[in-house]
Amino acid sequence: MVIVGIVAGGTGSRMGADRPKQMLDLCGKPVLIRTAQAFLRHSQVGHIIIGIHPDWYDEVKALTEKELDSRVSVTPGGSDRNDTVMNIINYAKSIDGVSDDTIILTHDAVRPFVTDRMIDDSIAAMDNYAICTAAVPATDTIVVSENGQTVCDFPLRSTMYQVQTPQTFRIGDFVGVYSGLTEKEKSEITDVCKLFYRKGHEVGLIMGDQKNIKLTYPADLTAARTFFEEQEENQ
């Protein structure tokens, strides 16, 4: 059994909607529900825990009870992403069979197109790494700008990857890394993989998927509806 932690604490201001982007409609159901359903289809997923912004806790809890099954729980999110992951882990510890060695896949609530292959690869990578992340090779030229106005470097594109989720690790390893951080480090490092990397852990890569997009802007939601309709036609 593995655990999935869906990080849904954001408010989605860049989407320009009056609701968090994970609550927007994707072909008849909220994006968050579509994301959870993608994981529930996988045979090794034993439980899903959604970390939601406290303002939306009651609505999301009622929604999951209506749309999903008893393997899905909801807990209030924290002050930032890593704090939300910690809240999810604290909740996970109350589930029978969960221990420090339990594998947890943490995933953005607004990436509804995670595949079984990505989940399989993430779990398998735990034989070799303390943490791994889905990623895809960068297709555009990447530049560095320190002032936001002029370019100061052109990194080699063939070595550049765009990080996605899931990001996968064992519960006990995250607790060990997170509890050893200073408050300054907690405020500065927002990515789980960077936490592990800063503490000396090798970060493994598993191949993501170009369709595993993060719904951030209105155009992303339009593309997601097209992807979902194509997915339904092919099933």
Given for the second form:
Protein chains: 2
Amino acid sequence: MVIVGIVAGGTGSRMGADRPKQMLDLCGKPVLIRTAQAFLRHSQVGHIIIGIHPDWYDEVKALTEKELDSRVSVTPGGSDRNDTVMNIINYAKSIDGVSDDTIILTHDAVRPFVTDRMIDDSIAAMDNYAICTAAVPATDTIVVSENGQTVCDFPLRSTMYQVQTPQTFRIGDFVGVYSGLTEKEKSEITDVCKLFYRKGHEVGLIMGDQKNIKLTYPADLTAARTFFEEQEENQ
Amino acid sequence: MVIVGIVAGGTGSRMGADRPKQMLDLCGKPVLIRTAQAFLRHSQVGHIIIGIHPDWYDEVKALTEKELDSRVSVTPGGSDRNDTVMNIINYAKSIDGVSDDTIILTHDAVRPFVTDRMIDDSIAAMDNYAICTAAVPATDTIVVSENGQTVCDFPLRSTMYQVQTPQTFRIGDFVGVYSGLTEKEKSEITDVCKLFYRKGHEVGLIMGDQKNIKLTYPADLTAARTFFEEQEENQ
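Structure of the form predicted in complex with another copy of the chain, please, following the form predicted alone?
Expanding to the full complex; the earlier chain stays at the top.
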């Protein structure tokens, strides 16, 4: 059994909507529900814990009870992403069968197109790494600019990857890495992969997918509807 | 007067279509025509030259004659992107009023959402730089992997930019930079900004736009239709 932590702290400002992005409709259900359903389809997922902004706790709790099943719980999010993951892990520890060795896949609530293959690969990577992340080769050329005015470096495109989620690790390892940080480090290093890396862990890559998009801008929802309809046709 | 070189060498394989991406329909006209129209709306654009794969030359020539006006010409593309730009420049030299100092904006045929503001900024940047490119801050976290298996660096996200087009320079400067290259260098350095950089030129950045997408995957066309309809409503 693995568990899944869905991180749903966004406020949706870039969508121009008055609801967080994960609450927007995707073909009849909120995005968050679609994301949870994608994990529930996988046989090894024993429990999903959604870390949600406290303002949305009641609504999301009612929604998951209506739309999903008893494998799904909701817990209030923390002050930032990693703090929300810590809350999710604290909740997870109360579940029967969860130990420090339990694998948790952490995932953006607004990436509803995670696949069984990505989940399989993430779990398998735990044989070799303390942490792994989904990523895809960068589609655009990437340049570096320190002043925002001129280019100071042209990194080799074939070595550049865009990070997606899931990001996967064992519960005990996260607690070990995170609890040793100062408040300053916590505020500076928001990327969990970088946290593990700084503590000397290799960070494994598993192949994401161009369709595993993060719904950020209104146009992303349009693309998401197309992806969703294709997916339904193929099932 | 500035001129525009539209680079249209793609074969569309990633779109899963049997026509190059720039020939696919965007709300009633091929993408390439939409891109050219975006430049023709700008008062400083005197001429557009489309560099097209030789197999599509006749069809595109007929299409531009039907849909566009006498400011638009078509020339066969070369063996790679820079070679196509060279062909475009050789064609441009036959136009009245074009000299080594003439500014050329080079642009992907499959980016139909270039704006007047980007064109203005590109021309203005020529006061300070020999070359400039449109770019946007990277939306995803970028990591570096040399082996494709593990992460070897976490560059600072705030310094990472995704390159778009237009990429703008003076005709004479391009010829100077490009004609001095060996065949090996030509095949290795496909990025024109990197070419200029290697020759000691500063590369200026002008702000692109999240909507200035390169139509690469089928879902991009769906998003493009939404953008196009919004644009028409706002005009």
